[in-house]
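This document opens with one chain alone, in structure tokens, the form predicted alone.
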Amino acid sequence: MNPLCKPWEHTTSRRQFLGASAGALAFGALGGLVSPQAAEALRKKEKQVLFVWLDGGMSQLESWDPKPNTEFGGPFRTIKTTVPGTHFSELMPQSAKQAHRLCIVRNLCTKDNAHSSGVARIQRGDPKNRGVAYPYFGSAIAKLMGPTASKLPPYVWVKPGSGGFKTEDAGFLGPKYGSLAFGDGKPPEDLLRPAALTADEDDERNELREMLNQRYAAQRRPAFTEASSYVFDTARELMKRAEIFDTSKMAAKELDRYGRTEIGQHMLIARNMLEAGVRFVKVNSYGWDTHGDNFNAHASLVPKFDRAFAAIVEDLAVSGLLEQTLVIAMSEFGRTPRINGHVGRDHWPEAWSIAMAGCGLKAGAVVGATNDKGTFVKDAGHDIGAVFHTWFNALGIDSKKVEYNNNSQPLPLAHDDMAPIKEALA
């Protein structure tokens, strides 16, 4: 029986549950890629990640990486930051006092200038030649690492909308390690054990569970049923952590330092969520698609953004966590130099930021350049399947060395022909 649902009279076949929960759930633990003992040494590493996902593409020109005064520079001044000689848009006040607990990576140069290609690149790691689904980078986190102590979802994504258990992050890793999604930031409904049923009755529903998903397992392929046992054993946890979810508790002068914002409330939630031992959690904005009134847009975009995450980062560096997360914010692409008809940016994946923090990063670093007009970088530039490597890295986990396993085929975890990022590390 579901642990989630009401009472007891609000029976579901069992056809019926296995067919609601089995495409679901991203968590489960190191498997089948390097020894026992280098799995375990991951596992209590206890590293968490926060990726924060400005969807449709952040102008970096109205952020990490101002041009005042050039011909595409835009009306913002720029404002200087916590780093001699670092400054950022005069949007972005409260991150410029963080800048010395963050990476800023000036000089991405990746390839997709469309959403439909660009996102699913960018999260992936763009692993070179392969004509396999690779996971998200959440969902390669979910399997590398597997949750924490807490034995809460390794995987959480705090996303405006619908929620639900998103299996296609997953590609081919299987459905255990997709996203639980939190739509608009709230918890699944019926989070909470009716009154009407005890602790002891809950226990013995979830014993008989526990015995009709083994003998329905012992003849089947156990990609779903896998992820099936997993919805309901972290959903267990779940219901003792509601407290979550509420920040109508929370003093005002907290609330306001956040910003009284979707992605404001979204930050706090995702910092409960990492205090409380989520390994990995995904937030997401959207709007930032800004083909039209680009300036505007941004005035209204980035201050709330940069009030959410600035906090957030103070909060984790005071309370000693982001000595143990990884902190990152980007898009898909940036925007480009050149202001259109509309007076908007359009797609430009050629010269772009990112912003990470905390764990294996070289705080206060500054990665890379654009020329003086930001229409291009300076150097080579970084593809985005460097950043995956620095991340990995930046975890503990070597990605020269460690493999997926998709039955029996080796797989990279990232571009075989790049490498970290070593101006952004440690």
Second form
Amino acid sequence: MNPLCKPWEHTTSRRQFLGASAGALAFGALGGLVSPQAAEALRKKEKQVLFVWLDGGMSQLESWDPKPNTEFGGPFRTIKTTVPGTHFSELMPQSAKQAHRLCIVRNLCTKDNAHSSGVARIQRGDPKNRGVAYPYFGSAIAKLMGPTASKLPPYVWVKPGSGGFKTEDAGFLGPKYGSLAFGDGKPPEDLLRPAALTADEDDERNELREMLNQRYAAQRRPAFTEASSYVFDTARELMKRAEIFDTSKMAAKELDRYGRTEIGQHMLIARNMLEAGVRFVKVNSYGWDTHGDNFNAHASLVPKFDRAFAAIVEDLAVSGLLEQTLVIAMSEFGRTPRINGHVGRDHWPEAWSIAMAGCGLKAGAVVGATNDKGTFVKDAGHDIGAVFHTWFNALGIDSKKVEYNNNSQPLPLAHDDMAPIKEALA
Amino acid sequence: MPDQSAATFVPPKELKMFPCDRQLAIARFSPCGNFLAAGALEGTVRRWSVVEKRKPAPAPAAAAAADIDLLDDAPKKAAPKPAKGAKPPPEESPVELVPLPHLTGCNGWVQNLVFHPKEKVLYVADTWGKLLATPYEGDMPKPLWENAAAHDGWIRRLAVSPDGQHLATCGRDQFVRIWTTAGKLVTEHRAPEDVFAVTFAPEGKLIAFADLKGRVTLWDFAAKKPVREFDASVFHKLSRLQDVAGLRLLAFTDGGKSLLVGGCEPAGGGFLEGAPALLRFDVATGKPQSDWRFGVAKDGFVLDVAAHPGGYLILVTSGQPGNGKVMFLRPGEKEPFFTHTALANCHSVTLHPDARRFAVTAMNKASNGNGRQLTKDGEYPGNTSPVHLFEIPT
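For comparison with the form predicted alone, provide the form predicted together with the partner chain.
Okay, now the whole complex, with that chain kicking things off.
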């Protein structure tokens, strides 16, 4: 729960949001994708982020850092990639074709091996403890960069399960910088104007809503009421572009290329959102905590991720958006080299991998290495703080100079003692 | 032979545990009974010489074995007759497993191996798609033949026909293939999914294979056509993004009249929770006859089965780390009449040809664990699979 708001305020906020959704504007004429001219305009100055979160922990050994024919290497072969000398697991044939566009860091060494704390710790960048909850990376970007010229919500989360406005991501930044979550890739219920409601009736409802909002705002702290208005206004822009999340009208070939799976369809929606100008899109996939039957699980999971991930990287590259879009795919940790009795792998933050692509990064780079058995990193490795510095710098934000201002408390963007991973930056 | 009626049942006794420095996927006794071979979670086959310190007790009467006949682990018909009048077992293990040099040349994992029923040949399949035949005696036997691309990747299961003429393989590449035991491809069939199990029917002209979704097909490989299908979809679950594959084994019983399908009824992916399950189908009609569950969600899979000539099955299960069972089950009964829970994560069971002993590959204790667990020397240890040798009392 965010310290700036109370539970009843969330209830009111949700009602207000849904009420506003019911009175949404008619579909805009722009359609789901921006025009080539508009896309070109965006390309000139707007940097964006795609953040793919594989919740539970993808195995580095069955993906980016295979160790075939070693004690802990598992049953799979490796395949060549488009980067000479670099191999991925055979479960990633599509990503292997995009390797020249990727930047793989193979020597992550982080501190937390628990999901409950690790997810937040990683997504907040694990800075020094200053008694505040740091924002997730998406919230940080929403604060630092705001919406693009598209005025679409700056931080959208496409995820399985429930949707809504998730304020907890924002930490000390305040609820305004939370994520707008599209549960199961769908817009919040009642987002679109019901067919039975005329445009005039809709306008009348909006006027009433505005009046009630003002009355409500007079009795609340500005931080919260600003958040409500902000979310509503940005969500209204998204409402105009319903085609973005309507995959039913997309070409069968497109659907197949991304895969007719949960992650495939969500990644396709994410692509549409990026093309439409959403600043930061997070895509979640759940079920990666493979303590049991890890290898059959990864044989099922990884190819589905691989297909969707490679497709979006390729599409962003072809459209030119990859030049300005930072693409990240990661989990809260990797998985143990040791194979347990349930033929699973457990949690392993000691030596794992992250895949990135896009703006500010060195394409085709493989940074760092693990030892021959894949048990530990060869050198000191990189903690998540260094990765945060890298991301900020890739987006043109000097993380050593720019600071947050938390009610006059200056706070660094990322861990003070860490620095960007230079080998990863272009 | 052992009287396994409820009133007189005496549980099997563990004779000895033999350590192994790697994890094992499967173990099988040779038909002559003098060797034990095991496939490791690395590209090797581990071998042991079975050294008898005393002569075994008489084998069970052949007539008593007539109601069960598992081909993949059916040494009884080829078993040599043990000497009569054996002495009672001493307290010290009467049998030793003496390690022999590993067989190398495979990649990834060796998850499958089968012995030729008559000849001194071992067939081995790995997870990179290699199938090979090798003598199993001698220090460093050279392969008789090998096919490095028998499948595109993981060979899930390998079976040999009762007459020793054919091999059957199936794999992650969705193919089921029939080979001569000389390594020549006879025919193949492409299934709609990853194929997890294959076995020969006793008459040797039909095979049964089963895929990820639990579709079990009885297939005439000479005519290249399906004969019958069996619904074992209980072994599959789509859990979030993951197609959870619960099916692990197929075996004919009752002289080919029944088909056993074993594995896990998955409740969810990731952690992989699910109950060990075994179904028995009537081969003639395709209808289910029996449906067993052996525990709760943490208990996992039925991973292997051996048929004892005394008319019961020996099953092993493996679930969440630490959970493993050895069970004796009569096909006509609802519950196992013996369950042993002292072993961790039992991955395979093989019955010695004398039918007095069986070996179980299990896991070291505390095989799971997050975080950095190092040895005193600072090494990161892998897990291991000790081989537990049991004797069935007379």
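Everything numeric in this text was worked out from a predicted model, so none of it was measured. Positions refer to the first chain, counted from 1. Here the rigid core means the biggest group of C-alpha atoms that line up within 1.5 Å when the two forms are laid on top of each other.
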Checklist entry - Is Glu243 one of the residues whose C-alpha moves 2 Å or more between these two forms after the core fit? => result no
Checklist entry - For Ala199, is the CA shift between these two forms at least 2 Å following rigid-core superposition? => result yes
